[in-house]
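Listed next as structure tokens is one chain, alone, in the form predicted on its own.
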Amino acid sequence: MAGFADLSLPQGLDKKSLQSLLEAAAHLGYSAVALNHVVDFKEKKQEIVKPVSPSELFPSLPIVQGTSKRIKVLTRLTLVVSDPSHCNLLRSTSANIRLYDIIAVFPKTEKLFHIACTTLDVDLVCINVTEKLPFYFRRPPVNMAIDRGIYFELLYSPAIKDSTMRRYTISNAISLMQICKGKNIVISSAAERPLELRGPYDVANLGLLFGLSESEAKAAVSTNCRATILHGETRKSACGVVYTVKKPRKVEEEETPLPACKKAKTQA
């Protein structure tokens, strides 16, 4: 299994708070995290700036518990889109956008959700968990996103903070599971404090509440996160990334001895 990852830690915090979050994530066993820079065009006109290098923020990264490796810090850009014109930025060849390891989009309407799933070159589509969805998920765009290697992200920290958000989180997640059948799901924290972080296995247990199976819930914090990161590398290189997974040999595929009569005919 790939290492555990949390692909959404807010970048807007001060340096000391970010260091505390990183240390907590490494202590819980996460091998990779992504610092999320959110751009909401509805609030005010914002420009997409270059991502801050993790080496500039953190002179030394904490070591992941149970390993001798240091935690890996990635950069992520999330665009909150509420108008189709906001999507033009993703279609353009902006130099700053290409510098981010992961690109996510947070669509506010059904039309924008359809555009994000079918045409936009992104790695993640964020699902709203803080309020009731203004639209229903439909199978064609969701299936097209899965075929394109795009993943859907659910956040769990709002469910910890507030009981009303917990109800919306579970309700919206189950609505998505009914359409995507548990495929291409990533669960992240968006934690602003170390106390809001949960261990990977606790997050996998939360995935069971969202309607995921046990294997799908574990993949949502491990292999699916790795696939999202690789999808981002493919997008940046405009070429491709190949990685191998060892396939277990099934019992039925093992060679069975031939009967004596058939063996004689074969030898003849």
Second form
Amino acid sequence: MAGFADLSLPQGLDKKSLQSLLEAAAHLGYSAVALNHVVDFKEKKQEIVKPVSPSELFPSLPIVQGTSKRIKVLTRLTLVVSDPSHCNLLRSTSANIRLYDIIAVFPKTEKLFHIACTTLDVDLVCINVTEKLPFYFRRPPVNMAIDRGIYFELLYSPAIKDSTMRRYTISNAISLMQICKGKNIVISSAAERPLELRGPYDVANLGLLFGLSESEAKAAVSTNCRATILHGETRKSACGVVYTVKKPRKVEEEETPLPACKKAKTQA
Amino acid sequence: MEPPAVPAATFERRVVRSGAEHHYLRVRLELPDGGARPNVAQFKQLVVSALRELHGEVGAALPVDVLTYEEKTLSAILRVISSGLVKLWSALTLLGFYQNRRCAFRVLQVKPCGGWTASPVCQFSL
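The form predicted on its own done, now the form predicted together with the partner chain:
Okay, now the whole complex, with that chain kicking things off.
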């Protein structure tokens, strides 16, 4: 069974609170977490910096409760895009982007949601939970994203903090479930404190509240997270494969200048 | 000579279709600041208010019993009817504050009924 993973822990905190967050996550049973670096293009002069290597930040990683392995820490980049020109950064082969394990995009308009689902090379599409969605989900881009292996991410820690956010979270989640039928969902926290983290089975139960079935809810915390991580890894490997196949050629028929399609008919 | 006939093995299969009537949750409230700890009445009130916040009056009317409560460790065993398990569990998960202090409910074990030796859902050590 795939281990549980929480794919969104904010990176901008100091080292001590990050360490306590990691220990809380390991104690709750998460096998992998991702440190999220958010880049918002509305502010001026945003540069993609190199991701901080987890081995530098944490000399010793805590052991996951229930297993004997240490917790795995990945790096993740989230791009908040509100304008189509912001997506150009993803198309360019910027060296720093390739260093992140997972790339997520947070579209703010319907057109950008469509672009993110159909053409952009990302692993996760974040769904806004802190305000009412400015657009409705439509089936074609969502189905294309599911075919491409892109997952939709929902956050649950705003729901813990504030009751208005709770309503938006649940309503946005339910409208997403109606379109995607529960496939390709990842639920993660954006917890800034260890107290905002919840155990993996608790989060799976929250999935039931959003309208997922039991198996889909459990997959949202385990299997789909692992698939996202693997999707990110495939981006780091080869972009395309060219292979050659030796085609047998008959020597006697070479001089006739027939096109290949007619040659096949006469050969039979 | 034929060996003596062995009687065919018989077994009886009983299928319980009603399922578990109640679910039992072992929970622990994490309250890291050194303030006053809730007693059992306040704990029950906290659970009911969490249900009311998330599921409204219908949720608050759900029959939940606090079977055991330890004030020192803030751990308790709750009993709820099986149809209300998802509501109670989600209400406890999304609870963030107790008297304006940050807190978190950790659900340690969920059992359909009976003993605590085997849990189909999860087992965590305290």
